[in-house]
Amino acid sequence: MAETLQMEGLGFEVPVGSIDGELKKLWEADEASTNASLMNFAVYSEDPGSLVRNSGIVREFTEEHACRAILIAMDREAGEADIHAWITAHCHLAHGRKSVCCEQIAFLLRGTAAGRMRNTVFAHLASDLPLVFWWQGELTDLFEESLYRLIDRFVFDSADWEDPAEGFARIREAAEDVQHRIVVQDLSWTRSNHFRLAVAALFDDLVAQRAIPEIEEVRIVAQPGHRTAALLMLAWLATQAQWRPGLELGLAAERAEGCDECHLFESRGGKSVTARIDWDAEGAPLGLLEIGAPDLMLRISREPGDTHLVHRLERAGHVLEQCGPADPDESAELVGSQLSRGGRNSLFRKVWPAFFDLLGAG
C-alpha cells in the first residue's frame, strides 16, 4: 500500500481530480514572490520507492532550473490498480526570504493504472512549456509512440540498460519519427563531454594536427558498467577522424593482445588504427583516453572522484600539460549540465552510425 512507503518531502497527498485546485490554494497561502516555470520536467521510474529520492534531486535541480516538476513512479507488479498524488513547492532563498518557488506534483501509479499515465499525468503539464522527460532505469515497452510524441527532450542513461542494442533500437525509432522532432540525450554521452573538449583543444596544437594521419592506436579505460560511454567516445573519435571499420574482431584481438575489448579501424590514408578498451572497476567512469602515433602521445586522464582532467601532449621533446574540468559522476548533475548547454545534440546523432557498428546494433 502507498501508506507504507516513506513519503517525506513529497508534500501532502491530494485527490488526483483536485490537483489544480489544491495547487492554487498552496500558492494563495504562500508568500513567495514568484512561481517560476521555464519548462515541464518529468522524472519517470519503475521503482515505486523512487519518489522521495527524486524529490530530493528536484529540490537541488530547481536551484538552477525553474520548472514544473512531475515525478512518476510506476509499480507495474501491484495487483490493485490505483493512483496516488502529492503536491509541494521547492522554494529557494534570496536575502533571507523566499524568492522563487517551483511546483512539484508526484504520482504513484500501481498495477493497470499504467494505461492512464498519459491521460492523468500529462493532463497536469504547464501549457505552452517544453517537456523534458528523464527516464530512469531500463527502457521498457511503455516508451512508445503515444508517449514520446509528447516529449521535447528525452533524457536517459544507457549505462542502466541490460541490452543497449535493444534500447537504442527504441530510441532510434523515436528520433527518426518524421512527425515529431524529439531531442534525445544519453547521459553516457554527456559523461565524455569534457574528454571530447580536451581532445579538441589539444589538437588545436599544430604539432598534434600534423600527427592526425599518423594515429595508429587508441586506448580507453572505463568502469565496466560504462561500456556505452567508452564506445560513444570511441565512435566520436572515429567519426571526427573519418576512420572506417577495419578488420573483424578476431583479428583485432590479435593486433591488440591482452585488451578487454578490441576494435580496428582504417584511416582515410589506409593506415590501421587499433582501439582497445580496458575495464577498471575502481577507476572513474571514464578514466583514460590515450591517442598514439609515432613520436606522439596524447593523454587525457582522471582519477576516481577528481573534479579535474589532466591533459598531456608529448611529441619529439614538445610537451604540453594542463588541467581542465571533468564531468560530474552523479546523474542529476549530468542532467543539469546538459540542460544548461541546451541545443539539439546533433553531434550525438552524428556518431550513431559508428556507435551502432561498435555496439553491434547497426
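Under this definition, the rigid core comprises the largest set of C-alpha atoms superposing within 1.5 Å between the forms. On a predicted model such as this, the values are computed, not experimentally measured, just so you know. Positions refer to the first chain, counted from 1. Compared with the form predicted in complex with the partner chain:
The Cα shift for Val178 between the two forms, taken after rigid core superposition, is 2 angstroms or larger.
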Given for the second form:
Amino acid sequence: MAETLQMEGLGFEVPVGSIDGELKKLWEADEASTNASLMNFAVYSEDPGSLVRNSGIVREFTEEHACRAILIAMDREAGEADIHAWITAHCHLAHGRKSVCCEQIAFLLRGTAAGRMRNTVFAHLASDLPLVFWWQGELTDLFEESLYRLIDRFVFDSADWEDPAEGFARIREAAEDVQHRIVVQDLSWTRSNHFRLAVAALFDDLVAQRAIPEIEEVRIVAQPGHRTAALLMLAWLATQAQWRPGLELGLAAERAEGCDECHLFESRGGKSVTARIDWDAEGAPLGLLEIGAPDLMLRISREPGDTHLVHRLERAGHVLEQCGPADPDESAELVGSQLSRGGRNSLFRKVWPAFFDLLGAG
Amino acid sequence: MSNPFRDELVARARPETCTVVIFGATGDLTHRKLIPALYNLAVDGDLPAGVQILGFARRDWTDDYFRESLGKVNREVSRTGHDDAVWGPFAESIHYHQSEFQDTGGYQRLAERLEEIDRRRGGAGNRLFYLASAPEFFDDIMQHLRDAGLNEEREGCWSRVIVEKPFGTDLPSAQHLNQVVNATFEESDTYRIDHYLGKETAQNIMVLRFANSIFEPIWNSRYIDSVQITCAEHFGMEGGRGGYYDKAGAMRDMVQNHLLQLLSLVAMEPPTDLSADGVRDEKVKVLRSLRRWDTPEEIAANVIRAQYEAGHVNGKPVVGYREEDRVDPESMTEAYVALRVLVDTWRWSGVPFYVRMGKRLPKKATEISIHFKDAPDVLFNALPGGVPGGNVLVIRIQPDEGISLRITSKLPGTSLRMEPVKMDFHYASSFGKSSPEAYERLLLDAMAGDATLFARRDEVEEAWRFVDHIEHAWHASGTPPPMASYVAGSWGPKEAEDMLAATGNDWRRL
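Target state, the form predicted in complex with the partner chain; input state, the form predicted alone:
What follows is the entire complex, opening with the chain shown before.
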C-alpha cells in the first residue's frame, strides 16, 4: 500500500489482499455480537467523496436489512492507479436484546480501474447471497455486461440522470440481454408507491370504480427534478386503465392551456383523457395527483416534509378523506422500503412502453 | 366491475372495502387487538379506503366516547405507535351502536344504520361481522342477524362472519355452534379465527416445507424419529383468568385449537394448490388420522395431565393452581398437559408427536422441534460414546421467531471429539422490521375472502372429536387417569418425563 488515507467512519484501513483475514479478526474480537446477512449490498459512486456519506447511509440501512455492505468509490481522474480498503461493522440492538452486526468493506479505487472494480466487488461477495447493486449518479461505461450479469437487483435513481431517455435505453438493453433475470428498480418509481396504493384504495369505492371509464383529466404536481417520477406515475395510470397515447397533441395543448407538460390519451371507450404535469420547486417530490371524471374527483396530496398523504374522494355529494403513509424523500430510505417489499418489480417493467412514449413525447 | 389499479400492486389477495361490525365492541379484544390491528393497517396503507367500523355492545356509549376509549388503548398498544394525523380520519370511520344482543329492535336499527352507511358510500356495501362477544351470545346474534336479513348477499356484495374461539367446549357444543353459524352464513363466508395461524412463523411452516427442496424428501418416518410441539407459559391465572380457565383447561384452551393446528401444518401432505380448501383438505386429513386411545389405561399411558403447586417463577413466589383466584380449591382441571400423539398415515407411521402445554413453566415459548433419527451405527456412531445428540430442526413460533438446525461437528484439535452445534436463523436479526400482528393479516384475509388461515368446520369438529375422547376418560370414566403435579417454575411433572423416557426420548430443553 503506497499511503494510508484517513477516512472518518469507515473503520480501519486494511490491505486489499487481507480483507477476509481482517474481517475474521473483527468477529473474533467480539463474541457478544451476531453477524447477520441476507444479501450483498453494493453501493457504487463515481464521486470519490461518497464513501463516508454512504457509510452513514449503510449504518441506518442495516437496522432493518442485514447485509454484507460493499462501498465503492471511483476516482477516475486520479493519475496513479491504486486501491484502498477499509473494514468495519455496523451493530444494532435487535429488539433491544442482542447486538446484530453487519460487515462493511469500503473501497476507494483511483485511476484507470474498470477491470479492477469488477474484480474487487466480486472477490468480496458473501457466497450464495443475492447481490443488490445501488448505482448512484449517471450510468457510465462501467455499467456493462460483465457487471450487470452478476447483479440480482439493480437500483438506480433516474432523477440523477441528465438524459433519462438514454439511461433507460441502456437499462432496457441490459434487462433484455439477461432475459429480465435482473430485477430493475428505479427510485423514481418507488417514490410514487404510496400514491399508487392510494389510487388503488380509493378506486375500491364502487362508485369511483364505475367512473374509471369516464376519467377525463389527470393532474400531477411534482418538483422539476422529479420529472421521471411524475411520468412513471402517469404511465402506470395509462397502462392500468388501458389508455392509448393520444395523437392530437395540439388538442392536448389547447385543453390543458398553461400547463408545464401535457399529454393526451384515448380511453378504451374512446374518450379523451388530458394529463397535465405542473412543476413546483417548493413542493414535495410528488406533491399532488388529481383524477377527475364527471361527478368524481380523486385527490392525493402531500405537503413538503409530511410523512403522510391525504387521500380525498369526492363524488355524488359525499366526501371521503383519510390519511395514508407517504414514501420517504431520502434515497437510502427508498432503497430500504423497496427491499422490504421485495418482489420482481414486474409492474415497473409493465409500464415501460407507456413510459418510454411519454419520455420521448415530453 | 373491477379495479384495474389494484392489478399487480401487492402480492396478496385483494381486500375489499366493507363495514366491519364488531359484537362485543366494548371488550378487551376490540380495544387491544382488533382496533389496533385495523389502525396499523391504515398506517401501513393496507386498509381499503372507505372501511367503516361499527361497534355493537350493551353499554350506553356514544360514538365519541367509544372513539375516545379506543384511542386511549391504541396509544398504549399499537405496534406502529399512535399518530394523531392518521388516527383522526381513521376514528371518523368508527361508530357505536348500543343494543342488547337479544333485542330484535336493536338489529333492525343496526340494519338501518348499515344502510345509511351504504347510502353514503354510494350503494350496497360489503359487511364483515365479527363475533368478539362471549360465546353464549352467538346463538342470539346469529338468529337476529338472520331475522334482520343482514346475512344476505346483496347486489354482488358479500356478508361474512368472523368467529372468535372458543369454537365450543366439546364436540356437541362445537357442532351446535357450527349449525347455528352455518344456518345464517354459508361455510364459505365463515371465518373461524385462530390467531396462531396468523403468526409469521406458523405461516412459514408451509414455506419451509414446500418452498425448499431439501426438507420434503426426509420429512417422513424413515428419517424422523419424533416431533415435539411445546407451548410453555410462565404466567398463571393473573387478571381473573382463573374463572374461565378452570372451566376449560389446557387441553381445551390450547391443544384443541392452536397446537393441533400446528401439528396439522407439520404433518400434512403437500396440498394440490395453495387455495384455502386445498390447504385445509390436507390439514383435516391429519386430524382424522390421529389415533384414538380406547381405554382409560391407554389414555393414562399416553396423556399426562397435571396442576402446578406453589413455587417460584422469575424469582418470585407464586401460589399453586388450586390456590389461584377464581379457581375451585377442589379443581380437577389441568394446567398442564402432555400427549403422545400418533398420526396413522403412511408418512408418519410409528413417529410419535409429543405435544405439551403448561402454565407456570420457567419461560414463555412456543416451538416445534423435528428430531431426526441417528446416523447408522458405523463409523462415528461406532466409536465409544457415539455421536452426541442427533439432528434437530427447530421452528420457534414465539418469542424470538426463527429456525435452527442442530448438527454434529468435530471440535478443533488433534483428537476426534464431536459436539453438537447450532445453525440459527433469527427473524429479528435478519429482518429488522417488526412483523404485522396476526390479527392484521387475518382481518385483511377475511376482507379479501381468503380463508386459508382460518379453521374450517370439519377441522374444528375433528379436533374436538380427538380431544373429547380424552376429556371423557378424565371426567366421565369410572377409572380416571390420575392428576399429576409439578412445582411452579419447573418444566412439568415427572410423569411427562417418564412418558418420553419409556421410548428412549426426552423433552427438548428450551
